[in-house]
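Only one chain is given next, in structure tokens, and it is the form predicted on its own.
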Amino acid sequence: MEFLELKNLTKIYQKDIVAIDNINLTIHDGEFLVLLGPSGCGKTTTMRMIAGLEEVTKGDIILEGKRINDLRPKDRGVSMIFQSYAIWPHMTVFENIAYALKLKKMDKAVIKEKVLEVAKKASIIDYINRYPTQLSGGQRQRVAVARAMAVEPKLFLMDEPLSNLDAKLRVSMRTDLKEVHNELGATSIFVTHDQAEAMSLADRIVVMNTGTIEQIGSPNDIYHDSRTMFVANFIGSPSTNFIDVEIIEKGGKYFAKNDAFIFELDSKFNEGISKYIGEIVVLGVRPENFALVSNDNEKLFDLDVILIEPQGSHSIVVGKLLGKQMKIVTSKVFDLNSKGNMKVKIDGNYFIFDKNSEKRIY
């Protein structure tokens, strides 16, 4: 069911600074929503708009079928988590919470049930007459998280909620946020700028860049099936590796070549890839789709590594090709100083890209 749409959402500030263009996307009821990307692709901004603590420039919010450009923010049935908190230093967690239902005149022992029944929910009921300064980060993290759910909103609306914390307790709040998202089977958008915490936590990403829109999809979409470098660059930790290419053709099959090697591309690609033969492509492959092999029959080139980067499960070995610096994952363990020449092979999927456009060729 279609719970949020966002219809052509365009924000304009100062008549020529362009921070969302034109954007078109469609919330499901229920579903937890992710809008990812870096510093200033204007996720934040898109979120503000929905909350209507921005006001839009073009395209319509529609929520539940009805149209809340015009509305306050308080009538528009959704709650703000942001980055800082925003808990009030003065009043205790009981307080806080039932703030918002007390300017709502509710009684009082209807407040009481309703606080006790969150902060339960929220993990907080041992510190339920504390005031905040008496709180650690992820406390008031979830007082604030409490605080949204008491006033039973039509949409959660989260605003980097895990920012503030260490890395720790990030990892472990992600869980919490989500179990308190599908007990209550509310409709949440969060923004985060890390793809961990996105891959994690989302039904659906949108991956956004300089106010637009990327890509939307699952997290496994998104990761194993990038339409865009940016979006393959961005998703991943290490990032995809990029490696400019010749495309060539023998015998009816297309072969991608450098100076360091030439391999044979899957039949997949013959479609897409036919048009682009005799021009430089961009082949993309994730650091642990290359294996390591031990003979030079295997191997596709052969990797000048510089450093290792021990990860306890897992290592990392950084080296050069054609100058060019590159990232591969593997389960091998290596001493720190192991340096001189890897034999390395694709061992996985792989993406080809059009080097003007930036665009996956399929």
Partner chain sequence: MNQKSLIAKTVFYLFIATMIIAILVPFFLFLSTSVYSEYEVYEFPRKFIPRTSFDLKIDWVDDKYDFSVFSREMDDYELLIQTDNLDKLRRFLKRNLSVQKTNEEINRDFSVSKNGEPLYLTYKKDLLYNYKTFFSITNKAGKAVANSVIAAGWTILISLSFGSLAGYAIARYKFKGREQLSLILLVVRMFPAVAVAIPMLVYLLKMNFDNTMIGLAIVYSVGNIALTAWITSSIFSGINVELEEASYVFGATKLQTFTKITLPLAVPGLIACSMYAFLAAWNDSITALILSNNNPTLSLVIYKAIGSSSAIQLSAAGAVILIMPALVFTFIIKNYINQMWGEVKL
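We call the rigid core whatever largest set of C-alpha positions still superposes within 1.5 Å between the two forms. Positions refer to the first chain, counted from 1. Remember, it's a predicted structure, so these values are computed and weren't measured experimentally. Compared with the form predicted together with its partner chain:
For residue 92, the Cα coordinates differ by 2 angstroms or more between the two forms after the core has been superposed.
With the form predicted on its own already on screen, would you show the form predicted together with its partner chain?
No partner chains or extra molecules come along with it, only the chain itself.
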């Protein structure tokens, strides 16, 4: 039995706006699952349906074998950290954390003990009698975390909880959240549009786009084995370079050809690519899978460099090929004013996508 199952889940607003289109997803016990996607992709709606804050139009949500579609939020045994933290401003930190426990009519002494315990864990014990207005953004975030921990939920829901923090705090809170997850062992679902956050937190990532699931997999799968052009484009920064190429066959070998270069495809593609002969497909290459070469024999094409973005540990070379912008990541250090042509070859993994369906060709 899976911990949480979403079966044919659909959400339709105002009769014809499809926010979630028939998604199926299973979540294992104790897993840290991240829903990742651009804004408007339905990730937050999915989470809100699981929390019970949004009605389900069609499909089932099954938690530990029980259908919870029609349960009120309070009866679902979930707890949630909101994007705005949603700390109640008219209550002290203590009252905020104790709110859920008081509603459960727990003993006062037990509540106090419990609140102090989670406050200590979230390191907000010093501010326990303050009001939220007297706290910084990071501290409020910790109150939200403590409040969510206090109820000992079966399921932790986190709706972009780090998006209101500054960059540095975001990274350290990220680590803290992961620690909380590991310590409690509760299943967590985390919604974000920040792929770096998703990569660093997730056991599995669900990439969503326009109400559907594009790909489910571990962070490494998602990055190195992107199934669709959308995933290849959305994951990774800078994102994958897409080049239109025509497939031609010569002597049992397959080549990708365009006006700038002709490139022999790996033999592992032979089977899948054979029906695309003469057609235009999309070659997807991650920026670090290009290499700069000095030798004319090795080069695949010349890149017309327009900009160098130094990143310290590496540089991003921005150039143009056949009028389209390309980005290459290299460990070489350049002079900022380097311009002109650079010799480039493909060195490593690359994807080929069907131009119409945007799906991978293997």
